[in-house]
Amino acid sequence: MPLRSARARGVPHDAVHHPLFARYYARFSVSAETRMGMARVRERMLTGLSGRVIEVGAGNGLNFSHYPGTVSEVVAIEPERVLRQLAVESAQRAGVPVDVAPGAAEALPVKSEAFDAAVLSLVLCSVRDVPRALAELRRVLRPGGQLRFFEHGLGGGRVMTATQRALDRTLWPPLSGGCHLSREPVAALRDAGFTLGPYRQVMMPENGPALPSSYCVLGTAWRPS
């Protein structure tokens, strides 16, 4: 099925450009895989997935070798151009079709009711306009289509909490390509009008310190039919 055209929409074809975190990111993200536990974590999220499935900030594709055989197409949208020259690799490693292209997760360039099932993984801490990006996945899925998310966000005591609302407002999203870390993905679900399935709060790293991004939630969410 061809791409709708970003641009056209009104999203530059780079609309997101962070180059040296993207770097950082795609070494960093790699090392995760097993020193933190991210590849469990991949594997829970997407098993049982099946028919076409569109994954929005795909990164640098390390999603992609997880997806079961019963998956026929994913279209992988990424928005960075550095990560997304490197997901391309990726998918041309992946044992079932990739197609990686630009956009951004607030119009994305498909149509609508394209999908059986959407994934977002580690995405919605960083979009500019979260509720766009959820009405975006819910127009793109058929009545019906699943989404599987695993999103880090709000977490822990009064003294955590207050870190991490106090690093969004300075440090955290410049050196972070954008990133948030006191949004609370499961609300925002709600809010867009998914109905929440099973989903569990995960830290991350399974077996360490508590960290301003570790308190991460890992599930499922429908558009109602």
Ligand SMILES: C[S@@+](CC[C@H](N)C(=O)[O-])C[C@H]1O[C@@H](n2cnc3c(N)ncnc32)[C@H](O)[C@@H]1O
The other form holds:
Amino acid sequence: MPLRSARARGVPHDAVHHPLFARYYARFSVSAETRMGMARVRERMLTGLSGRVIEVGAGNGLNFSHYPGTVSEVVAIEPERVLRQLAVESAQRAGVPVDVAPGAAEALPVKSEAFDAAVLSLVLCSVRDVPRALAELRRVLRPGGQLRFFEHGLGGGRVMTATQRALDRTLWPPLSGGCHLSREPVAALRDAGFTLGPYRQVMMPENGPALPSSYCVLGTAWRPS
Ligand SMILES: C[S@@+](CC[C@H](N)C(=O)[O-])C[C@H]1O[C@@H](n2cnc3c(N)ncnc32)[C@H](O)[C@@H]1O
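Could you present the same protein in the form predicted together with the named molecule, rather than the form predicted on its own shown above?
Now the full complex is given, and it begins with the chain already shown.
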């Protein structure tokens, strides 16, 4: 399917430019697949999907090998140039067709109601405008289409949430490619008009120390029919 230009829609292709973070993430994320159990989480997140899927903020493409054969096509949007190149390489090894394209969550370069499902993993923490990104996801999903998500956010006790908020005001976003620790993905999905399906809290790493980025949620949401 021809992609519409994100630039024409007000967001440049390389709207996200974090080359140092991208290189760090490319290494860290690969070791986290086994060391932190991320491969298992990706498998669970994507199981049972079918039809046309859009993955937003695909990074270096670590989800690609976990899509089931019932998925006919994945359109993977990634705005960061270094990660996008790695995603292209990962797409070549995937078991389903994956088309990697530049673009940003806030102005997806695709037609409305074109996808059966959408995937977001560790992305809502980093987008500039969460409501706009989720409105875009609703636009591109068909009525009744589903969103699979794995996101980290606010969690833990008072000391932990205060720490997350303090880090968000200071060091964390500039050091982590624009990531925030104290966003609330489930509330954001609800506010955007998604119907929450089953979801559950997951600690990442599951058995390690609780870090400010450990409080995750894994689940499904639906665009109402
Ligand atoms: C922590 S990485 C996660 C990558 C991948 N989804 C994964 O599960 O490994 C965050 C990703 O969000 C992307 N990102 C940041 N801002 C974005 C935006 N406005 N629109 C789309 N993706 C964005 C980054 O370039 C990066 O690939």
